[in-house]
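Shown next as structure tokens: one chain only, the form predicted on its own.
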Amino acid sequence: MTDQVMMDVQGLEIRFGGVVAAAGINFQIYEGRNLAIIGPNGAGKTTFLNMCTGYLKPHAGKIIYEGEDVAGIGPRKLVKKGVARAFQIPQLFAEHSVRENILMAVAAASGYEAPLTRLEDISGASEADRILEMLKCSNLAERPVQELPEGQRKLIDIGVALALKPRLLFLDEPTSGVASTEKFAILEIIAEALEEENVTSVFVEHDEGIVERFADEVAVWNRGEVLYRGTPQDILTHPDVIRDVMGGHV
């Protein structure tokens, strides 16, 4: 873990009609940390994902990353800086392969646009092998998406936004919908790919053992705002934090 700010964030509100999502958020998210946005549901978390990585802008703030204000840029400018996203409900192409979706984002990352029958001819086409290999699912590279559980499309879609080359990635929710007794088991392998790979990760995760195992410090959302900073044992044990975010009593 260093002190290097990768992406700060000054003064950061939006509202959606009466309701303020962020109310002025001033934050700083660290190279090399994995950092974990707990809050309850409503609190913003979403939200100032989607504005960090280009699918919302800003009423007001900025967002600097590598010493330019980037808030408003779009995905696809951000992606191109080293900024990537994964998303609560993988973002996959479900009819085709596990490889062929990973396959179609390697060939984003190098510029590379031909029609699907051709993905095999680039280049980089070894590189899917390899992220698929990273990610324990080699075995799943033929089988189409839509056949995978849950659990599996997860990491899937975090291989095709890895496939992007991010410096920084946002993950949102990556344990939702996974069965209980998998989750632990997929998020060691994100959290080993994320290492393997050098990326600094955000993620968004209502699971309480989840964050206390694989986040290095957590920040607590509530109604656009961020109420508490800490380590997963400061935060965790906070007792406001158990009573308003986790609903249990001190």
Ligand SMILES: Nc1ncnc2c1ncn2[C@@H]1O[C@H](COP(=O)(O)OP(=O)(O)OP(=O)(O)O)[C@@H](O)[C@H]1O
Given for the second form:
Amino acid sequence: MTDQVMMDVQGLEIRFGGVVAAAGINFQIYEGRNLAIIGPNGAGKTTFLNMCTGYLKPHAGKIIYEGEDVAGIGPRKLVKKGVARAFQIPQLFAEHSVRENILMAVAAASGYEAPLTRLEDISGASEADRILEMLKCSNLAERPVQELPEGQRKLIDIGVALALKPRLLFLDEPTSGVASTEKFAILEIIAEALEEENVTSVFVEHDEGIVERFADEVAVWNRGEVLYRGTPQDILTHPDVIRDVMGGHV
Amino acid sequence: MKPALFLAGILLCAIAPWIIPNSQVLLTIALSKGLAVLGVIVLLQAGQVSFGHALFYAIAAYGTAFLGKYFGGGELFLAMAIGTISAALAGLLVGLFVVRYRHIFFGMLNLSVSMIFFSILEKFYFITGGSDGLRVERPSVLGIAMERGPFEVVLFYVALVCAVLAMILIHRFLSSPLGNHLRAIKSNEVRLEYLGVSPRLVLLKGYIVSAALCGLGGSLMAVTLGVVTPEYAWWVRSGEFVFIAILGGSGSVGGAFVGALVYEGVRTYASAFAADVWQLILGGVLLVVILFAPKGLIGFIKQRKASNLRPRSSKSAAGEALSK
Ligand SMILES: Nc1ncnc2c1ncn2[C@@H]1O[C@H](COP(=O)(O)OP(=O)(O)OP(=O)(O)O)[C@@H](O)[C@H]1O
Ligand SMILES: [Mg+2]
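Shown: the form predicted on its own; wanted: the form predicted in complex with the named molecule:
Let's see the whole complex now, leading with the same chain.
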């Protein structure tokens, strides 16, 4: 854990019609601290991720990353700067296999080599196998991604993001769609991979148990605002959080 | 495709003119069209259908005709190179504009550009010969002037070699990282962006490759027929390329040529025996293909081949496309 600010969000605002999805958010993401974002449906969590990864341009505010305002510059440029993302609904290449999906990310990160090299023969090909092994998905390598259940597709989606060698990774509900009995095991795998790759993560999560176990810090979102921020122990037992966000139960 | 099947197909094609009487020009035409169809197939990989690729076919054909007209007959390989390069450059220009659009807009914009070019060819009579077109001088081959008979033999084998090289290179291109990113445009552009890849740039590169292939086909066609007319750029021609791509099978490079050979064969022989119904026959064939062999004739051939080896093909439809 460090006190080095990686991404500094200042006064971020965005509206969709009458819906305020970000109402002047001031927020810092610190290097090496895994941050969980919790909050009810429609709180603006995904929208925040969309802005931090360059996909949505905020109506006002700045996102300072590596000394530069990156608000609205587009995912392509941010990926090149080391900011990657896994999605709430996995975004994979449906007509390709698991391994090809990862390989396509490896190829994108390393640039095109000789134009007629086969995808499976690129020099980074072993990197794809390493990532699959790290995610304990080697057995899925040849499977077409659309055959896989949602939970496994999510893991592959994270693998694709990791293949880009990010410094900062946003994960949108990595364990939704995973059976509750498997959630911990899956997050264990993800957390180990993040640690091994030295990636700082920001993950949206609804499951308090998961947050308590894997987050260094928690931020509570509601109606486009950050209501609370603190350690999992403090936040998850905070009476207001329990009342406002978790509907009165723990 | 299995290498053995691929080789057998090429050999069969190479000896066909000596077996089937009067088929040589027909086969050259089919191979030339097949090259253009392969161009259309490259874009189909990205899920984009162009209804205007006759544009590039026509640009190369007229380029070839101008070369012959203004530079005394010209040279076959130079004509092919100039045709291909001018089509690729036109592909770059048109591509910069159309790759921002998808699906029906992409298809229709291509159509519009090709129809504009069609009108230019018709209206600028003093340069293009208007609707009469231009005669294409028979070019020399590596500096040797040839009589019509031997020239046609040479042309057929040149077209065959071009077809084989194009199939090999395009198959490799589509298996490369860039080719895979091109195919990914069909399934997920958002993820492509989040890989740091520009879908537009990828599509532009594919578009240039596809225009160049249409150009090579157009050049060969111009010297084969000895005449170019605005009809080369007519939208029906573009539609024909798409038709043949679906008929032959858009999932693999061989489909372009299988489709073109069958198409030209049916067209020629059916119109000889049943002058007015060849479109009906081809329409019927396409209907049957779409209903019973959605991967086109080439998919059908491969399936038959596979079922000879195994009782039932175990590969999924998606897995088999491009799994040559
Ligand atoms: N592109 C968009 N167009 C219009 N409204 C949008 C758009 N994206 C988000 N919204 C709205 O903004 C609000 C915040 O949505 P967001 O997806 O960020 O919520 P969330 O916190 O991720 O919720 P969930 O837990 O359901 O994923 C919602 O009311 C949503 O309907
Ligand atoms: Mg969300």
